[in-house]
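The chain below stands alone and is given in structure tokens; this is the form predicted on its own.
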Amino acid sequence: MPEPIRIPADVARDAAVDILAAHGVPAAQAAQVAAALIAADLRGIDTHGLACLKDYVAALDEGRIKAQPKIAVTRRFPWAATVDADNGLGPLAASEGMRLAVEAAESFGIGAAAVIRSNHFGAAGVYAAMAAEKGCIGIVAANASAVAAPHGAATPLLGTNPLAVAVPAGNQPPLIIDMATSEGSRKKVRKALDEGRPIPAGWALGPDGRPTTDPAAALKGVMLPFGGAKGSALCLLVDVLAGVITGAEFGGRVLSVMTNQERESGNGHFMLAFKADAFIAEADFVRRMEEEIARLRALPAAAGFDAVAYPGERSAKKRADRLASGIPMSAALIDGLVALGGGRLLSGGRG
């Protein structure tokens, strides 16, 4: 395979910029999504960076998407927002929603909010991440199309339903836990299916209801929740919180960004920010939590592992590297960026 390119972070930045702006997106609106995709990509989660912005132009440039949106905050408490993203795009909503649960945090110790008549909105972690970022606790749940099929059931329900926690951690890098409440991704499946190789054992059944490593199958079929029945319990409260509790779709009704033609997708995000500094004294905290990952290092490490990491760890040097290097892409996707209107990727890493 070959060597990916490495793409400036700034570089990648702009080029988003102008493929969503060459497809109707306002340029202040296209910076926040351009922005949201970059962090992703920054900590190493590709699939969930400008790789989403394909079906992003897509549903664009089909009207499933509204380029414009005029998204509407409403209260029923201070400290709680609604925001009606207006079937805009997801990175825009989420990125709105978790700025106004940490504003409400600085004057009342905890801020929330529900964002509904959403779409896909790339990493979780992204939106919990900006919480940290303001000494916040961040914590933030999303529902997706129905793809996974709760314990014991041989049918989808609930989506991929990602869930998010970000602690700031002092002088080290932010604990950030960013995971799908099933196995896999459905992103991380077609990247295994576009690349030719098989999914772990255990992500999905296929059509016929039985266990597969065969992506195409896996598509064809049901994702699993992770760990049985506690990942199915986990899988469903992200769909209550996100959903249920915020007035959008839930229940497998949401809709697939990449396929819905009947009408919006309608993804529910629910974003919780509270002060680190809530309950004791910011120094206090700040020394117990560098202790805490001391503390976690400090152990011996097992077979097969260099040493004990903790959540965010490993994304926070991968992001330190892109910074300095720049984004590894493959040419592929260059090639399809380039032609969704980001012509300065060619310029920037390839000129």
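For comparison with the form predicted on its own, produce the structure of the form predicted together with another copy of the chain.
Next comes a single chain, given without company.
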């Protein structure tokens, strides 16, 4: 495999803006989407950064996502916004949703946004982190097209259904939890098949509806939520929060932005932000979070671990590295982005 090329974050972001603008997205909206995707790349979530632009642009070009949506916000309570994304780009609607939730939290101590008629939004943790940057605890739940069977079922109903939570942590990087509530992905199963490895127990059922570690059987069967019955309950809860309560599609009716043809994807996002000083003084909260992290990091490591890390710690290190040295991108990714309108990547890489 050739070495990836390091692209400075600002060059990558500007290239993303160019690409989106070239496909009809107004400049201000393009900047918001690019910022969300770059935030994922910076944290090392390469599958949810600029790599998403290929599918986004295809959907824009084919009219399956609106390049110039009219986002509409309504409220039933001062702290709660419903954001109609008008079938625009997911990162745009999600950024707007969390912005509104944080804005409300700054006035009322708590704020929420229910985002409907949205699309794939990249990495959930990016929007939770937006809240933490403003001193709020941020929670994000989003539903997605059906890939996983609920516990006890043999066919899919639930999506990857990400759940993310970010908590500011004073002089430490924020705690950022960002997880798909379904286990593994068919992509990873295909990789295991190619490499002749079994998949971990709990990832999938075979075509006979029984648990399997055989990747070939898993590909003919169905993926599962993570963590057995408990993870399945959480995966369902994400669909309830992001789909049922918001007014978005739910219960297996969300479509993938890669395949939706006859109707909108219908993704829903649920965003919650609140201030810890609703409960304790801000200074106490900060001191206690720092202490929580210090106690966790001081634990002796288990076999196979160098040290005990908290969620968000490694991605913060990656972010610092990538801000300093650029975002590593494969030549294939760069070529693809250049073809979409990101020509400035060719001159901006540091090699």
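Under this definition, the rigid core comprises the largest set of C-alpha atoms superposing within 1.5 Å between the forms. All values reported here derive from a predicted model rather than from experimental measurement. Positions refer to the first chain, counted from 1.
_Per-residue C-alpha change between these two forms, residue 202, threshold 2 Å, rigid core fit_ = Shift at residue 202: 2 Å or more after core fit.
*Determine, after fitting the two forms on their core, whether residue 257 shows a C-alpha shift of 2 Å or more between these two forms.*
Comparing the forms between these two forms, which are aligned on their rigid core, residue 257 does not shift its C-alpha by 2 Å or more.
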